[in-house]
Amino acid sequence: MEKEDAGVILELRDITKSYDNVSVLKGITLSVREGDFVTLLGSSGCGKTTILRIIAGLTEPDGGQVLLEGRDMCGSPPEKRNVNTVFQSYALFPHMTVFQNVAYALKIRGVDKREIERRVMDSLAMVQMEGSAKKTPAMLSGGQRQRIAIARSLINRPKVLLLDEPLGALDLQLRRQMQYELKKLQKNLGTTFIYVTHDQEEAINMSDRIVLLRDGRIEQQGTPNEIYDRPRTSYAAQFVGSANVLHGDAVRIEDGRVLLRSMNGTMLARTDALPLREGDALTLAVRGENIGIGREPKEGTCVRGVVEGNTFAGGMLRIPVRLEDGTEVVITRQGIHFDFAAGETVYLDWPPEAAVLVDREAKP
């Protein structure tokens, strides 16, 4: 491995895959550092599970390389790759005890009985399930079965653990609890996790790095903070955190800010060193929690619209406001209190640092 790749345990180079002449992966290149929790995030059909299957050796790519610790694994069967997979279905043997389920992989390899017992109990201790060794899967809750599936996958100490929407079958409260436990377990073990989900909240809560996929390509990758605070495209802004996307023409650029004008009013955004000129047609993204609302226009910048109502869910109030060009802007607030009535004309504003320009290339 080249010196600049120190710490990289897994690398995908220009991976392509098609099914029935339909391109599913269109040149995926990705590096994963040892000990990282990396989430492949995207909607159904974007290619995230296909990437996981290619890493596991369950599917062969049409082109490209899968490098594990610098060695190309393309063509190697799954059992020759030091990776393991946890599926949403758990795939536990119902007629076996917890101990027997976790021990199965060691038993078929002919590992000594006493070594099997030691390693199984160590793995169960990792997931705090050592007291359930004699139970069958039917006697366990969904969260407990998930822990057993993880213990079984960790029994051979894989270099990389692949997790394909493993919490998808759990109810919301248990799912959030398991997010915390999985992240804690991953940090304690130091094992590299590659996690697949379509849930942006889950990705933000658990990941060291998020890889956002769209139509077989990587849309953006970075830390949760980078993806949330500095989306590069309108798709990324709306998929992660449901940002509002607005359009306008640049009329003034100075001090790291750009003033945009549209039929809705005037707006400010930070420039982030992008190459801009007055007259450019621009797109900005701003999140609902950062938008102020009032009955009078603020001097300088604001846009006008009409309140359409409000909805309350999960401790969050959502207030849709229809702008003059028909664009809907959604404001969010904690709690249930709101002073504005449906049909009322309001003025919206936000600090320039809260709005980011999207759909433009940064300077090289």
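What you see is a predicted model; the values in this text were computed from it and never measured. Numbering follows the first chain given and starts at 1. Rigid core here is just the name for the largest C-alpha set that superposes within 1.5 Å across the two forms. What changes on going to the form predicted together with its partner chain:
- When two forms of a protein are overlaid on their rigid core, residues whose CA moves 2 Å or more are considered shifted, and T97 is one of them between the two forms.
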Contents of the next structure:
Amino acid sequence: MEKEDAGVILELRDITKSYDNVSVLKGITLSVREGDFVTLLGSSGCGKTTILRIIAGLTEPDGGQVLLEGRDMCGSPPEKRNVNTVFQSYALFPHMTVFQNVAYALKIRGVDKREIERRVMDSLAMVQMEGSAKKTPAMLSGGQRQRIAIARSLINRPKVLLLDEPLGALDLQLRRQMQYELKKLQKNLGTTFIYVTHDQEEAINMSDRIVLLRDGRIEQQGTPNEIYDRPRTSYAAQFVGSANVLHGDAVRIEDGRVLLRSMNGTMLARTDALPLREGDALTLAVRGENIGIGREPKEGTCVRGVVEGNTFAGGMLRIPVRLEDGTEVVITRQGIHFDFAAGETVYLDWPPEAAVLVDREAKP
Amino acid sequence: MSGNAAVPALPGAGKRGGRDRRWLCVVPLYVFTLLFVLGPALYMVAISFAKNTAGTGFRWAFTLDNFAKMRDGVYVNCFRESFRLALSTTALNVLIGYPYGYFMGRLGARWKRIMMFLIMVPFLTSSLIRLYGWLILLQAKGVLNKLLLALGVIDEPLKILYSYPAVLIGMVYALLPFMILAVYTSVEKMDWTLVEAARDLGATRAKAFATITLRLTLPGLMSGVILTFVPSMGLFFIADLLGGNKIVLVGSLIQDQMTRGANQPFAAALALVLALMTTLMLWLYRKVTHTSELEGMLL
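Switch from the form predicted alone to the form predicted together with its partner chain and print that structure.
Time for the whole complex; same chain goes first.
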């Protein structure tokens, strides 16, 4: 919230929506600044696609307001909104060539033929697809269709581009490349992107801001760093960067840190100026890469567990450790070297600044 | 069949033993087509050039008399009438069947089943019995006239039965299900995200319908047109029953020449010309509507 209200292009105010008496959105309030890359992140069924459809005008909300450049969009049909969508299935018109697909928006507005030709070719060049103008969508690969869908949605030069899991159908390698290209495209055009995904890595890689959704509510919003470093809830901590969540009672509070005790041992966490009292039941989140492991207990502040094994994936070693109370803590390390065998008893510890207290608001 | 000698055998290919005899499987198909489709058609073509004899028979001799006979005003009129009826039937079927099929395709699963059932119900009874139903409805002292008289809409009974409108009603009624089902099938297959995409890109509801929905359901409409136009050229019992003897279609004429008229060569010539003209009409239709490149075609 560095510049409050400065250049806000889109605002959602208390949007609610139900389907067949099932509440999908339970009051979404959100403002999006012009030129930002905003990601709506959440697992399936959290309502993220419904939010996009409401912004696009394809679904009417039950309550609340959508303001685009300060104007209330209520009741305004999709064709009247300066917003375009890249659909999850791409939704390319199968009976038209690539050129005709991209030209569609201009043609129905009766733009001059030569102007259409120029702008369509520019648009295709932007996504490096000039050579495919005469092909039909059926002749293209998934990644190419994706590019055409993006070119088509940008031809109207929308104020806001909505993207509904656009990379969902692509393989991992292509996804990575498209993430990079999309981000570059967005930076060059300066268009506001609202991007829907369930992939936290994608969200962290691309976004200026992440809006984490859970069951039709906003769980937390902020920059990727804010959400990663200061998750406010255990859900946010686990969803973004898969943090470990541990419980304990506060026994001593001093110098911005708190000492917690549980049946697993004692733990430290930073307090972030939260109002705390000794005896409070607290929850902390700590990331696997920040957890130290040793055969001997460290004086005062460590928890005890048993190594369950290890798996190597994506350049990272994941080591699950089972604590006394049954909680599983996953430690991560770079590389494949790990000195502890499965079944070995170990002691875990972390610096207090690496552990953040979560779920404070939820408790009375 | 034996040109594969130079090609190295794939591993395992030899296990089946000897030459590839898979082509044998399709032989029955060819035999069947030859015997029951191509054979009779060629026989009919041959007869159409034969000479009629007194009685039921004919004599093999090449003559164009049978075709020349068709230039007679009576027969030309008969063809014209048949085409007029087939075209009107098809046009009305498009006007009623497309919206019906379209809205049916957009209903929820439950209502789709109900509508489908309603379309199928008439097929459970004989088409002849259903036509007698129309007779009862349309006759001078029939249900329709009684109703209209009672309501005061008309002062004296309408003479619908044994007229062109009655035949048209009967034809549309008989063929409408085919149009509806053909349209419904293609509407059912529609990806409605495409319409949303069109709206999103700036198309109004009407524009999106014209450029996307109509265009993508055209193969269904096309099939429907063929499924109604082709049979309506040949259906004669509807015209016979509901049109009295005032409306003589080519179909009735052929039947008449085969039986009472006892002129098989002329009947064959009529049938041949009818088939050729129907094909020509369909070809023209495809040419005009540019639907030949669309998938899901019947022809």
